[in-house]
Every structure is written in C-alpha cells, then in structure tokens.
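For reference, the chain that follows is the form predicted on its own, supplied as structure tokens.
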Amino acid sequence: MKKVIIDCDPGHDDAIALLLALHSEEIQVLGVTTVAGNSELENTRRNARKILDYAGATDIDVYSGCERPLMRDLYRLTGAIIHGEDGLGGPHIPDPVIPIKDEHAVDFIIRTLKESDSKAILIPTGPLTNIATAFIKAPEIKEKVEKIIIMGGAVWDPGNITSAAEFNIYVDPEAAKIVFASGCETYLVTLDVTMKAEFFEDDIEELRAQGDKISVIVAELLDFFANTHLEHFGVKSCPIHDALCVGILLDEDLIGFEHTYLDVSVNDPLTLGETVADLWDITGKDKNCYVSKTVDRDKFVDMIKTYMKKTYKSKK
C-alpha cells in the first residue's frame, strides 16, 4: 500500500486528482493538506472537503495551509479564469460536512512523517508552500519522504502563466527552488505532458454515459474545465494536469522520465518561475529531477474512466 500525502490548491484537476487517489486499492491517503494557488486558501480547503464527502471519505482529515507565498503576496488573478471565482466552477456540490482540522497543514505533514512506521510519498498539485515550509521548520523529515510527486514547471514547451513559467512555479518560485533542492527523489509532471493527455468532448460523453455519481460528477467539472479552455485557448478540451501525478502511482509507465539537474528562476523577473533543466549536462550538477517527457494519453483516458467507476473504501 502507498502511503500518501496530497497538498492541494483544488481546482478541477486536484478534484480529480483525489478521487483517483481515492478510489484506488493501491493507496492510502493519509490527509489531505490545502494551499492557496489555484484559488484563495478559504476556498480550496472547502473544496477539498466538499470532494471528500461527495466521494463518502469523511475518515480523511482535511487541513489548512498557507494562506500566501513564502515570499511573495498571492497572484491576485489565481485560476479564477480557469477554475471559477470559487476554484471549482461548474456543478453543484453541496457544501462539507467534516470540518477542518485544527492543526496547521504544515505541522500535520512534519508531525505524520515523524510518526509514519514507513516512508511517505509526498503529491502536490498546487504551488509549493507547505511543503517548503514542513522542509525549512523540520529539515529531518526528508528522512522519511519516499518522493516527491509534483505538478508544475515546463521544460520543452512554454509556461501558461508566462512564457517562461508554469503557474503553480510561478506563485511560489522560492518554494520550489526548496523543494527542488531538498535531495528528496523527485518527479516533475510538467506541461509538456499534462497538455498532451487531453480530454476531448467524446471523452466526457463516454464519462458521463457510465451513469455512476463520481463519473456524472466528474463529466460535470470537465465540462465547464474545457468551456473555460475554449474561451481562452480556442479549443474545447481539457488537460486533467494534476491527475496524472497520482497515476504514475498506477501505472508506472503512464509517464516517461528524463533524470536531470533542475533548478528555478526566483531573481529575473522576464523568466521568474521557470524550471530550468540542464538536459545536455552542462553545468555537471548532480541530477535532482526526474522531469516528465512522454505521456500514453489513451491509457490516462481509460484510467480516469475506469477509477471513477470504482466507490471509495476506507484503508484506515
């Protein structure tokens, strides 16, 4: 059983990205930590809770992070004109009912990875604070981190916040350069992966059609997910980003890697936040990133499908 942490910003993927970790028999979510990114904190540590009770795990514990950056105010845009004002645009699903915890997200991770009989694997789908921040206040747990799963950064392909960068990068470079720098093992699934595992209209359809609550639900989120897309990028469709870091964790040849020395951008503000990959050895760096290269996307489809079919079952 893999044991898991996912610190999100949910966001339509990050929705998706726990119900896949949910509904899989091959994982156990120890908690579920929130950051500010895709939208302000108030609303992704109620939407995760929302997604957890929609999918009857209320046995998880929901806590709530950092409210801002390390070092920086919070993008003021966020996701809103992707994910909607409250982060999770589209279908209604009603409000939570377990509350959130007390204990800071920060303090939640440091104080279970000290505790853990066995090494955690660490998911985040948002940028990079709390994690960051559990590193800086307790430099020892990355004893007991088995890797570090992370969605963001491009390397071959442009940014969607910039040019040069990635939006959960970009909110939080000096998270990231500590993060990337914290000799954890890590896994980098970039952009250039996510926007090739796209879901098109016929997928959706396909969801929809088998007729369950989670996949009717899911269908729901993706339609207003790729009208989003359609208003901004001309093309009615939609990456699941985040779900994919949790994927690899099913099928480990879902993605391809290249094993390089990575670092980010935190002083030039023309190329704040981009992940920088020396691919050809140049600066002769030991390699701190496994960065995603290939994605199968029809093998991603048939798994968002099949998993959404699935109820959850507590592992608790």
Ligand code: BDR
Contents of the next structure:
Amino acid sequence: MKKVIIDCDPGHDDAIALLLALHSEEIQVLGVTTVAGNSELENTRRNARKILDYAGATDIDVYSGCERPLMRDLYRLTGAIIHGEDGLGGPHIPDPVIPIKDEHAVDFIIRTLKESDSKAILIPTGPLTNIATAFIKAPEIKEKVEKIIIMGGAVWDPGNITSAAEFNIYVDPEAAKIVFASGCETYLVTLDVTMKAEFFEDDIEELRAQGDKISVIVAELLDFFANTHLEHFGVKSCPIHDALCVGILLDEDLIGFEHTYLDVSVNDPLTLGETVADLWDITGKDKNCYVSKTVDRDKFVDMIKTYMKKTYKSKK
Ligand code: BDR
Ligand code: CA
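Can you swap the form predicted on its own for the form predicted in complex with ligand BDR?
Now the full complex is given, and it begins with the chain already shown.
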C-alpha cells in the first residue's frame, strides 16, 4: 500500500487528483491538508471536504494549513478566473458534513511522518507553503519522506501565470526553493506534460456517459474548467494537472522524467517563480529533481475514465 498525504488547494484538478487517489486500491490517503492557492484557505479547506464527503470518504481527515505564502501576499487573480470565486465553480456540490480538524496542517504532516513506522509520500498540488513550513519546523521529518511528487513549474515550455512561471511555484517561490533544497527525492510534474495530457470535449462526454455519480460530477467540473480555459487561454480543452501526480503512482510509465539540478527564481521580477533546470549539467551541482518530460495522454485519459467509475473503500 502506498501511503500518501495530499496537500492541495481545490481547485478542479486538485479535486480530481483526490478522487483518483481515493478510488485507487493501491493508495492509502493518510490525510488531506489544505493551503491557500487557487482560492483563499477558507474555500480550499471547504472544497476538499466537499469532495471527500461526496465520494463517501468521510473517514479521511482534512486539515487547514497556511493562509498565505511565506513572504508574499496571496496572488488571487488567476485562481479565481480559472477555478471560480469559491475555487470550485460549476456543479452544486453539497456543503460538507465532515468537520475540519483542529490540528494545523503543518503539525499534522510533522506528527504523521514522525509517528509512522514506514515512510510516506507527499503529494503537493498547490503552493508549497505547508510543506516548506513543516520542513523548517521539523527538519528531521525529511527522513520519513519516501518521495515528494509536486505539481508545478515549467522547464521546456512557457509558464501559465507569467511567461516564465507556473502558478503553484509563482504563488510561493520561497517555499518552493526550500522544498527543492530539502534533499528529499523530488518529482516535478510540470506544465511541459500536464498541458499535453488535456481532456477534450469528447473525453468529457464519454466521462459523463458513464453515468455514475462521480463520473458525472467530474464531467460537470470539467465543463466549467474547459470554459474558463477557453476564455483565459483561448483553447477548448482542459489539463487536469494535479491528477497526474497521483497517476504516476498507479502507472509508473505514465510520465517520463529527466534527473537534473533545479532551483527557483526568487529575486528577479521578470522571472519570479521560474523553475530553472540545469539540463546540460553546466553547474555541476548535485541533481535534486526528476523533471517531467514526456507523457502518455491516452493512458491518462483512460485512467481517469476507469478510476472515476470506481467507488471509495476505506483502507483504515
Ligand atoms: C496548477 O495551478 C492550479 O490552478 C491548478 O490546481 C494546478 O495545481 C497549474 O498551474
Ligand atoms: Ca492545485
């Protein structure tokens, strides 16, 4: 069983990442931690619980984390344009019944890793504020991290919030810098692949036609997501970025990675949040990151369709 903590800011693609993990028989979700990113924290922590409730995963706890980046104000504009004012625009999903836990997300991450008799996988699909704060507060937990699979950055292709930067890294570049320097085995699922694993209208219709409760709500979430992508980026398709991070745990051939040294631009306004990879080994620095390079879109689309049809079974 792969033990994971999903640190997210739902967000349409975060929601689908959660559902993919919940429906997998190989993944045990130890807890869901939330962070400000696509929307304010009060929205992201409610949206995470809405999704868990809707999927019947009421035995999984949700924790509320950092409400703003380490050193900056929360950048709000693009999150609202793409994900709606409450962070999860589109279908009506009932308000959650499960309460938010009192323990702070950062303390949950620290406690869970310390108490666990085996290592766990961290899957951050929003800004890296919670993970960086946990590493600062309790650096010893890094030894208990099996790997970190991050959605963020762009190496070969342009960014989506500026020409240089991708949203998650741009929102909290200092946190990202801390995580990349952590020494943990780190996988970065970048826009280079997520933008090529997009869902088209036909895929959404096939999902809807599956007819079960989760497939239908996901199709409705994707209707909204596809429309905001059309309005904002001019393309009638939508990339389910965050779900690819879970996808590689289900099929390791889904994404091809290149091992490299990588750092984040934090001082230059023009390139703020850019993930700069030393692909030609010019610096000679130790490689600290597996950066995504290739993706099998058909495999991913099939995976989403197959797993959305399944149902949640508790692994406690
Ligand atoms: C990332 O930003 C958010 O809008 C998505 O949820 C994803 O995590 C893509 O740049
Ligand atoms: Ca996200």
